[in-house]
Each structure stands twice: as structure tokens, then as C-alpha cells.
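Taking the form predicted alone, here's one chain by itself in C-alpha cells.
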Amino acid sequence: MKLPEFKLNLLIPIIFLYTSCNSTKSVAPPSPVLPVPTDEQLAWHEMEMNAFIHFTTNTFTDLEWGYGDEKESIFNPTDLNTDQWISTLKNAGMKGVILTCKHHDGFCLWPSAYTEHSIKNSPYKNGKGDIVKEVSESTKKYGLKFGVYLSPWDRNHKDYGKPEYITYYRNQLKELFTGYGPIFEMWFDGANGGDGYYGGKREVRQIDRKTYYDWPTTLEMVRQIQPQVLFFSDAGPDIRWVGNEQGLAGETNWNTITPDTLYPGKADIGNLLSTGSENGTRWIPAEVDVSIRPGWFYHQKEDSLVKSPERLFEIYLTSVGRGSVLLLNVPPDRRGLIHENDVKSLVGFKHLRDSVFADNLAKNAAIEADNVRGKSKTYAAKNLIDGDKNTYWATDDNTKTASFVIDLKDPKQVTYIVLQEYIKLGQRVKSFAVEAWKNNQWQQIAQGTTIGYKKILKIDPIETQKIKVTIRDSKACPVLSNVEIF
């Protein structure tokens, strides 16, 4: 029986709706490659760039390492205004600020109840001062997070060695993550044991650096008083040293490790360490910490041999372009502010980054990809340039192989292309390509292993419209948030 024309016109929405809803039907997402960061690990890799600051008694005395017998009354900076350091970084790009408060010396900057070694003794303020309440104020004021550095070793410390030094090296711990706020990331490194003044006995101690600080208790304990807490050492348990100090991650760099045969300062892990391990058990991210100058405190000797922007800027890309996230030390002189030289520098530093990744060209282009996760715009190809970090490109799970090509609609010059993965869904990538069209053909231009939270590809200069990415190899489907190009 032929329908009434009215009713076939009623009919006609009601198919398209159906039609419409049945074509976006929900495509299950990537089930996730474990492991995966935690919220607060996903926010330090979303940081990018710290500062360390190095400052004690070795800023006076010209030392590295102090020995542990230095005097209170020497450490006396005249003009100190942690503002001023802390504005400087802030202005540099910095999210967050560790502080040593305390380094092998044993000289602590807050009036610690637990020894007679620290700034309450100095003529800092007349003994009233607190440089840790300084800082921490400072980065409150500026909106940058607060770490921490306690040294483990103490070359001053009459107990060290004993299991006393443990209790009171907890104790301190209590001090500072009770006292100062919220605390982003506790530093403490593998330098332990070994000569020192050790309250006037002036011998060598050497500790068992697996067992002696029965690191797992310690740890526990200041994560019940300050839960969000990141742990930094060699082998984490939350970030991980990259494994030298001259500012490069590996080219290859898996933010997993498996750490249940390491320990801080244990020996010949320098290229686990700076690589990671493709099928490491847990997630732990290298951190490349370098120093702006030679040395990681103040030498008036040194002020000449600030490394430049240039420099700069070449460490940003070997640290931060390699998924990592950098620690540059900026070391207060003995005024108690950071020296003109490093500001002059800092701001070249932060001019350089801004100026070359001023003009994203991929904003306004157009996409494609291959293969696209159940042919749903969830995962489209469009995710990859839409500014938006919550979206992402993926493919079906049975397709570790793809590709996507941006047009940027008229031949512009390229010179970076930065890709991030979706690391929320763990860390894929093993190897990429990519190409750009140039003479009516495809012509390599870059290649890498893997990617992680943020990969930056320096290439040759070269005009094109077209930019070819793609995975050659990952560990399941590949899932990308952003790419960009400059």
C-alpha cells in the first residue's frame, strides 16, 4: 500500500536521524598500554621546565662539596630577595622551584631543631632567617610549585653512618613537609658516604646504599603527611635520574623502568637510566638536571662562562624534546641573588623558545590519516591540531602501522615538528618517520624511536605544503594528542 505523502515526509527525518545517530555510533577507546603515569606524574610532565637552586655555605666558601666543618657565621649573603630569584625564573618559563636545603655539607637554610648547623646560627637575619619559608613564600607569590632537596649524605654530622642519623634525617623530613606548605617533588641523589668532618671526627664512612636508609619507610612516612608528593632519585620510585648532567635524554626514551634491582647510587645504570626500558614495569620519567653554569653553586670565577640562550635552547631540545622534563640549576651568588650574567641569559632563553614556536602552521591546516579507530570522529585525524590535550588521534587496535599527512595548503618553511603521544593511555611509539613533499614526491626528513609526552624534531629548513607522519612500529595502536609545526 502506497503511504500518504504527508506521512512519508515525516517519515524522511526520522530515517536520517536514525541514520545519522547509526554513523557516530561509540567506538570503545584504546584499552591503555600499562603502565600508565599517575595524575600527579601526568602534571609534572605537563611542567616541562624546573629550576634548582643551589645555595648554602659552599656559595661562600668556593667549594662544590664542603667538607662539613665549615662555620655558620660564614654563610651571610648581604641582599637577599628570593622574589627576585623566583620572579626571574617565573619570567623564564620555570613551573616549579626545588631548593637545596640541605647538600652534603649539612648546613641547613631553616632554623632546624635538630642541630646546631644551620642558618639560626649564621648572621643571616641575625639567626632569625628561613630561607626554605623564603622560597616557599616566594613560589606561593608567583604561582610556581615548591620541591625540595635533602641531601641523604651529611659530611657534617657526628651520627652518619649509625642508625641515629636515620631518625634524625626523618626528623628533618618532618621538619620541612609539615612546615612549609605543599611540597611537589622531595630531590635526594646517589652521593652517599665517604670523608667528612662527621662532628670532628674527620674520617671516612662508608654505608651499605641499598639497606641503609631503608629508603621504602622513609618514603612512606612523608607520604603520609604530604600524599602528592614525587620522589626523585636515580631509580625513582617516582621520576628517575636521566643519568648524567649535561642536559640530554636519551633519543630513545621510554618513561618505564623495572626497579626492583636498583637503588639510588647504584653504579652502571648510566644508559638504563637515560634510555628506559621499553617493557619496564613501572612509570618512571627521566628528569635532566643541569646547571647554567660549569659548577652547580656560585664562582665568581664562572660568571663569564654562563652558558648562552644558544645553549639553551640546544638543552631544551634534548631534554624536554626528548619527553623529559629539565632541571636547570640557577645558583644565587653570594649577594644573595642571581647574578646578572644568568638573568641576561635567561631572558635570551626564554626570548629564543618564544620566537621559534611563535607560528604554529599546523593550526590551520587540513588532515588525513589512514586508519582511524572504527571510522569515528572520537578518533579522528583532526584531534592532532585542535589545540585541545583531552582529544587524540587513534587507530584500530589491530593497526600498529599508520599514517596521517597535513597540508598546510600553501608551501611554507618548515623547521620543527613537534609530536606528543597520549600518554594518559601509556607510552606506544618504538619508531616513526617523517616525510615532506617536495619535487612530486615523498622525501625523509626525519626519523626517530620513540616519542612519550613530547618529541622535538630539528630539520634541515625546507619549503613544502605537505607533512607526512608516519608509525612504523608501536606497542599497540597508536594514540597521539598534538602535532606541531614551525
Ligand code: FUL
The other form holds:
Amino acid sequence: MKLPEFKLNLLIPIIFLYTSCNSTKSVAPPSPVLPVPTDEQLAWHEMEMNAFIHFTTNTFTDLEWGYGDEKESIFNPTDLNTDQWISTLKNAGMKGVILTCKHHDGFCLWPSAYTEHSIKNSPYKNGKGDIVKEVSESTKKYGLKFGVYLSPWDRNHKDYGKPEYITYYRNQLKELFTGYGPIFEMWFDGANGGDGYYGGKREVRQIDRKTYYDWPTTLEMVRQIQPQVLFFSDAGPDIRWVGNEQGLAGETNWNTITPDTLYPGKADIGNLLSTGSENGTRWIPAEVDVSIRPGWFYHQKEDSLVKSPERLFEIYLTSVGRGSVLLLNVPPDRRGLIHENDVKSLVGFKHLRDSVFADNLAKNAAIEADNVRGKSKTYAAKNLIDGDKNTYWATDDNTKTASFVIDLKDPKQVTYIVLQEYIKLGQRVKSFAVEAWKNNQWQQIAQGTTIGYKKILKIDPIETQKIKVTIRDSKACPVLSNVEIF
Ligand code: FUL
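Right, and the form predicted together with the named molecule of this protein, after the form predicted alone?
All chains and molecules follow, beginning with the one already shown.
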């Protein structure tokens, strides 16, 4: 049917008006705020919790730092079962495991071709054992990622401090990176130099931490073998140390930092590492390494000092809850098993998280923001509660202050609020506040600085129907992917 002329004239402006108001019209996404994480770093953030495993001759000598003169014959776990380690850690919620393949004492948990100071000269499996292989296979079996720690400092090796040792160290890295499948993280310890056995010399050897290891060449060599690996050290280049071993990320925690003047082992950088820098030039997020026991290695005298589930939960809040990844050390005992007390704490820790985070009150709530990018549905506040990490709420480019309100429909008791930025587009938020609707007015219940990958706020329990989150300042328009309320 042919429309009469006058109707067509009317229709064109109506169509135009309709499309310009339609909330699904395409609006360009926010430009990233540089630097942004790589795909590997992003996957690492999403792991949230990994386990560290410290195991070597120290387990049998009751030391924390072996001198390097320990006899291989003392390394003799009688009942070693890496499936028990990894299944315990998986049940606790860990997504990856990093094993001390060689600690400062120089003893190798795999039969390295480059030294006699290894498992091959121990009674374990009559010298035929390879614990690096056993752990890597158990991680495969249980679906965890595998990472390695290879101490740069070696108190056993005769050449430590000389150029020959760097060749030795690189040869060992080649063994680890070619023989044990994909490695997600490589841990370079900052503790370096000092006294040791050093092939019988028993002396003090100091190295220049800035230059001795020639890290760029070593890292390039490893990258040639496994390009996906993330390097951890005090200074990155992919993951930085958080600057303490107490389980504490900074309340302000930027994933960005400027590494120019940083190097592994540099003194007095703890505070800087725990907070990062707002205008840091590189994405080098902090990892929080802490032990479930006072020491990093197993000591029977610490059996009663295993951190309680409640303490582990506090650590969870100050690490994962401050936008970091937790690396929780769980050291096997002399049998070669994770001790019953540690297992019990890990089970309790998991139960605690499961019960606290069982019922996300935001899931079925109503949500509205005072600014939505281009008024487009693509960036609506609803994206914050849709359970999809790939959708986000964003504001207009010139808007650095904005709020959203979550209406729980009925008054509910609120104790935890979880916020997440969409860090693929960079870390942005500098300051925020949270209010609850109480006695017909807004009452501030929390405030903070950075959010990053995740922020978990614990507040004094409050009965409320509405929660308002205000981004008070941001490097550019805020982009948040998730909010949860418990
Ligand atoms: C430190 C080391 O000296 C400790 O023994 C432990 O391995 C810890 C994770 O890093 O620098």
C-alpha cells in the first residue's frame, strides 16, 4: 500500500526522534585509562586466591633458612602425597599453586642435571623421586594452575656471586620451564646474598642486587620458552610484592606503579609496594604472600599456632578485599602431608566465606544511577547486578562523580558490600562513599579510596532497604562491573 504523501513527511521526523531517544542506540565505550592489564594479568586477578608451598630440607632441620650444607640424606618424607596437598587446597578455594622448587639452601625438589644437591641423592623414592613433577601432575589432575619459585640466592652453590652461577640459575630455569607443563607464575624472591656454605667456603658473599642477575636477559630467555608466564618480584615486571608478609594490601591499592627505580631486594619500599602509585606507568598489581603458620616451613612446635579460620578470613578481607591476590602459604610436614590442623583451618575458612557470601541481596534488587553513559542501556546500572563480569555501568566522559542506588525492596540486614571496577579499561576510582537509607535519610556507612579488581567493605551490621554508592572522584569516568550486598 502506498502511503499518502503527507503521512510520509510526518513519519520521517518521528523515526528520527525515536532513534535519537532509543536507549539501545550505539554509544562509544569509555576509552581505556592506561596502563591496563594484559590478558594474563586479568586472568590472574580473577584467580583471587592461590597457595604457596614451602618444602625443602628446612622441613627436616627445623630451619627457615637452610645454610646450604644440609646433607641430602635428611630429606626423607615418609608418606608424601601431593594429591592430598592439592585436593586440600582446591577444596579451600585456591586456583593455583606455587612450589618452592629450590629455596635459599639450594636443595632441588627435582633431579636437576646441574647439581648433586637435590632429591636424587636423598632417600626419597631411593633417589628416583621428582616432587616438582608430582605437584605439577596433581595440579593438572585437580584443575589448578602450577607456578614455580626458584630462589635466586643459593647458599649451597660454589659459584654464587660469580657469573658462572647465573648460567647455572638459567639452566635450572630451562629445566623447569621445559619439563613440567605450563607455568602461570614465576616467583623471584628478593632475599639475596649473605653468608652460606658456598661449596665449603662458608663465607659471606654480597652481590649487587641491581646488576648481578641481569634479570632482563633471564626473563627474556624464559619468555621464549613460555610466553604466558607472569613474573613476580619486589618490582614486577608483571606482579609486585605487597611489601609485607602480614597479609595486608594497602587500603589504597593502585595496580599501577612506576618501576624505573625499583629492583628486587631494594630497601625501604614496603609502603610504596602496598599502595602502588595513582599515576604509575605500568600495570603491576600487588600479591599478598602470607603463611598459615608463623614460619614459611613446617615446624612441629607451630602446630598449635596455625591461623584460625577467622584470622584467615580477616586476611582475605585485607588482601582479596583490597583488590589483591592472596598467596597463602601452606607448608607440608615431615610426613609429606598437609597437617591436620592446617586442613581444619582451611576447611573452616572455606565455610566462613561460603556462609558470609551465601545470599547476595543485590541480585534481585532494583538499581538506578544518576548518570548513565549516553543514556544507553549498554552502560546501565543494571549491569552491576547481572552477574556478568563483561558488562558494566559507565558514566559520560566528563562525569567523575556519580551515584547509584540499590533498592532491596524490603529492609534487610547488611554487613558486607562488594564493589568491582571493570579493570580491562584501567583502574579509575580514587574516592567513594557508601550510604544506607535509615530513618528517612541517608547515613554514611563506609568510605574508601581505590576499588580496583575488588573491594570488600565490612560495615557495622545495619538494617536498611536502600544502599547508595557514590563515586566521589575518579581518574576518568567510572566504569564498574559488579556490586554485591550481603
Ligand atoms: C622470603 C624468604 O626469605 C622466605 O624464606 C620465604 O620464602 C618468603 C616467601 O620470601 O623473602
